[in-house]
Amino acid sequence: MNPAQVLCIAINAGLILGISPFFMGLVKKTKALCQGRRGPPLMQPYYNLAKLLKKERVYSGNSSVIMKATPYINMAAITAAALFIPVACITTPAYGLGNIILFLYLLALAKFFMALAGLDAGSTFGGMSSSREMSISSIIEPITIVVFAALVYTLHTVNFYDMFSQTTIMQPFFQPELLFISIPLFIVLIVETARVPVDNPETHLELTMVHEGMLLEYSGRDLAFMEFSNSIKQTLFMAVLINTILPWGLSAELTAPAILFSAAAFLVKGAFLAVLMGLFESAQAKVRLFALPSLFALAFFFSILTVCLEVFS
């Protein structure tokens, strides 16, 4: 790998790590505004995580080293998956960076010791949440691999960097498999970044809540670590749909004036589709538990239909 290489890998992950909470905020914003509140500062993730790093760790009686190692797991694997995605800058990939595959297994795998992190405390909460949690994996997560084997069929790559290469010297809004497919890459986004109508990441009531669940047990730095990780695995998503249909602005030049420009027009379309969704989550109530297979069966749907234009085009 070469410095050219490292610089543009490290300048991608660096914004996306910096820029996550941001676009976090925006979205709680946007949904107080609906609902007539003020809200929150849009900065007020980042002073949250200040906070929590600051703060006195607490653990269970009944825990062990998972939920100690969790908090840890989860940020190496999202970071990792972070240097998978372009978002400023497009390089020649190298050592399997980019690849879609191993993308999918870091977030499952950031997925599976959070569910273990949550039952291994022991509490009610958590343990009924991670059951939750495994429930919905288990149907979203075929969808998931569906919805990414059909941009790949698609695009004809396996490797993100390769992919956006492509669309960025495409028109996506004049190819109708590319607009098809963002359909269920929005659902996908919504439903692992755990937002309504899937559930609601910012309640606390016991029958409803998936995602806070298994974060209950935790404070202090942990806490932080994990609220920061699945801020940087909704960035994650937001950049593949964006890159997709909205490549504007991905630069191949590693001079300073292309970087900067590229970093605020991946912000701006980020703003724009933060603010999506928080419309999107004030226009819909969430969904009974039985009810979310039918929002993953539209998934399934645009997904083999962009496949059948592909065939057929």
Given for the second form:
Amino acid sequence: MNPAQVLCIAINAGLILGISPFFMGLVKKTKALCQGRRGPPLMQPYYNLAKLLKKERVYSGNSSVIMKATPYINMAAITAAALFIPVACITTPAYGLGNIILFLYLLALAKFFMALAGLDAGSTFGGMSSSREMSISSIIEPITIVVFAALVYTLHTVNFYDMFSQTTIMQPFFQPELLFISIPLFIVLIVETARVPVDNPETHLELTMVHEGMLLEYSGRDLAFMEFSNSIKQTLFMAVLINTILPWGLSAELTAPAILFSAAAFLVKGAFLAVLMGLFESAQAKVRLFALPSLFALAFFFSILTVCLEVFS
Amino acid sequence: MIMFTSLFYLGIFLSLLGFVLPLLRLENNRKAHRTFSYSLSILSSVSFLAFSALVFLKKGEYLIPVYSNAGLIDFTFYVDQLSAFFIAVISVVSLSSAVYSFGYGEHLSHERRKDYMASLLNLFALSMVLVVASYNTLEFIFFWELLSMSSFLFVLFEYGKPGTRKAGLYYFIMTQLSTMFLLLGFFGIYANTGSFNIQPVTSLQNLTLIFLSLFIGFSIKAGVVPFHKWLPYAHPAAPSNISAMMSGVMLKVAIYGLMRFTLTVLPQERWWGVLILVAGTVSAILGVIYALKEHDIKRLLAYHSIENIGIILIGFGLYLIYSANDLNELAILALAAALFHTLNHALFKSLLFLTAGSVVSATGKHNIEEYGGLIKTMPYTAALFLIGAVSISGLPPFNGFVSELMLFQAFLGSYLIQDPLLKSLVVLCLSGFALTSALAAACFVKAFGITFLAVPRSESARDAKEVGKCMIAGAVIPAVLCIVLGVFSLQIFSLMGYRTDLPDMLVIGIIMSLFYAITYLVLKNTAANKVRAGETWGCGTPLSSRTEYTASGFSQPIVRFFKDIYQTREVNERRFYDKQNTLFKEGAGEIHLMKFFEEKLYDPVARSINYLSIKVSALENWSLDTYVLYAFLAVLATVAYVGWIA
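Alright, leaving the form predicted alone aside, put up the form predicted in complex with the partner chain.
In what comes next, the whole complex appears, and the chain from above leads the way.
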């Protein structure tokens, strides 16, 4: 890879890392406004991270090295995954960066260790949450793969960079397959970021909690990392969705104005999607854990439909 | 040329020596003989490994004559790249298993058993190598049976334990059934060609029948659903070092047979790929789903073998489909994935069985609900098991991920297929495969988390001690290979002359460790470094091992999601004080999981055979008159039959 490509990937990853807490805050703010509250300031997630970095860490006597290593493994895997999605500029990277399967499995690696960390302290909350997390992620996995297979069937490549360089030059809204894909992709986004109706990020109540329960024993900078990596993950899935249906503005040129313009465009589109997610969450009620398969069946239906459109066209 | 075929002879000789030596029962210093026998096993594995590496790199085909008497008995061996690959897989696992046995073999209870262990280990490993190197079908069957018998003895090794005899019986019947189907297939080929040699056949009568009988024969031995039932019985019953070999490589011998006969011997037909793909997908899904509800650690691993054999078959089926559709690049990718997964599964499964064996021998328990917290008392075993768990879950950058990635890539290339129905089938199998790999990760979070993390759940788990050096060293070999084969996968492929555009795991690995290091260093200097030891939050109540999450609890949501597959039956009995059912008095709840294949397939077949044999034995009354009458009736029937035909 030449320096320009490395620079391009670094800009993408840097933008994702920098902007992620903002999107988190925006979703929170939207939900607060919907509920008639004023809500925390938009920059609150950044303040939280800064505060947590200054706090001491508390480890349970039951926990082991898994608990201590997981925040770093999480960060490493998810930051590596951030190299896979173009948000400000598109290039043609080597070494398989941008491979969709590798992207998914880097996130799965993070999830695997997070679930282990949930079991590590020996608390019932942690165990229950990691059990639920792994169960939900196993039944969403076939849907995620078929959604991505639908993308591959439509765009004939397994690399995100190649995919999105194709979608940027397509006629807007004249790709019915891509519109169909966006429905299951949105459901995958909701599931992967642990939001209502699958999970409730606001509570630590044992009836509803999935993702938060695994973090219950974390404190200080470890917690900061777990939350930061979770927000990066959300931005990554948002970027996949945005680049699939609203790719305009994303530039293949490596000039400063073009990159600035794409970054600004991504900010606007991302903010729009974050508000949409907040509204969606406010309009939904938490679904019972065992009623989830029917929601997933809906997503599976739409992704299979896209594949069928492609297969029989 | 002479140099490296002599390595093959050397391997056979060393193994045979290792087989005979402990049986001689030389009275003085038997331990030294056993140690020597294990060392011989290691040496023979090394020489087989060197031999197969040379064959593989030279890409040649070699005929190695050993003994032949003018046609009847012909022990000539044939090794090409495919068999060399499988010999290498077998040798690596035998090697690590033999190293492990230095420690594990001495834990056995009787002096005599220790001798048999050392001796049979050599025979078992040798017979696998020789099946793979067979040049004709008679040889193949001979060594196949030798393999079955030596492994059967291992299944019955701890015959005093409850359940072992049932396992032995299951294994014996299934393995003989497999031999029977193979014989049927082999004679079918012989009837067409008049030759027992394993070589390409251009035209065949009854091709479908021959293929199906070979497929069923090999499927039984490989543990493909619905012929898988012997696996979860036999693997836990065998000693752990042997389970590692049975699961790691004995199943692969059957995969070798299937590949050998479909790839090089029989002329392929289009539908075979579809059959193998579907059989593989069903095995993979059901294997992992049954593994999730299993809490006997070795049985759990046995079910994962069914899953992984399914994954290998998926790759092989995709290869057949793509090559039938002239998509050569994808076909080679799928075949490479199947073969690479064969190697990877051999490594991580033997690693997992060896470390599980360490856990079982340290705690004396098989049930993971009775483990817990072992990462503190057995840190090396825990680290090794974790490497195996991450590999088998297919997580980057380890080897299991690379072969699954190749399979996914092969699946995703299916948009090039012309036939829309075939395309849809491939996409459906893709979603099944994705489900499998996600469930495998869930299952290994359970297996590792409940076994090694949190608080010990029993006395024996609390008092467990780390196992000896040899048992750790035996597991280190496959663990290191798991990492090396994952991280350097692309480099290894290009060394073998296979160029692809797969992601470079070395780069990904470096990027990840770089980010790990950066995060660590940045934090070390900027963030607060104060650490305090506390207690787990339990809402103010004291926590103990009783309040921890259990393995059953962990898998309960998945069991509930897939209740149709498990055929779960929940029985709730409630009694109340009043007629309106408001004041609860007492109750009982039970959850039954049905053993579907056992109750619906195996038992009915067994029952009907039993019924038939009772009916037949009723004809027998120990009186000469009756037998003469039977003979007379038989003659009459023959005469009548011949009379009508003629």
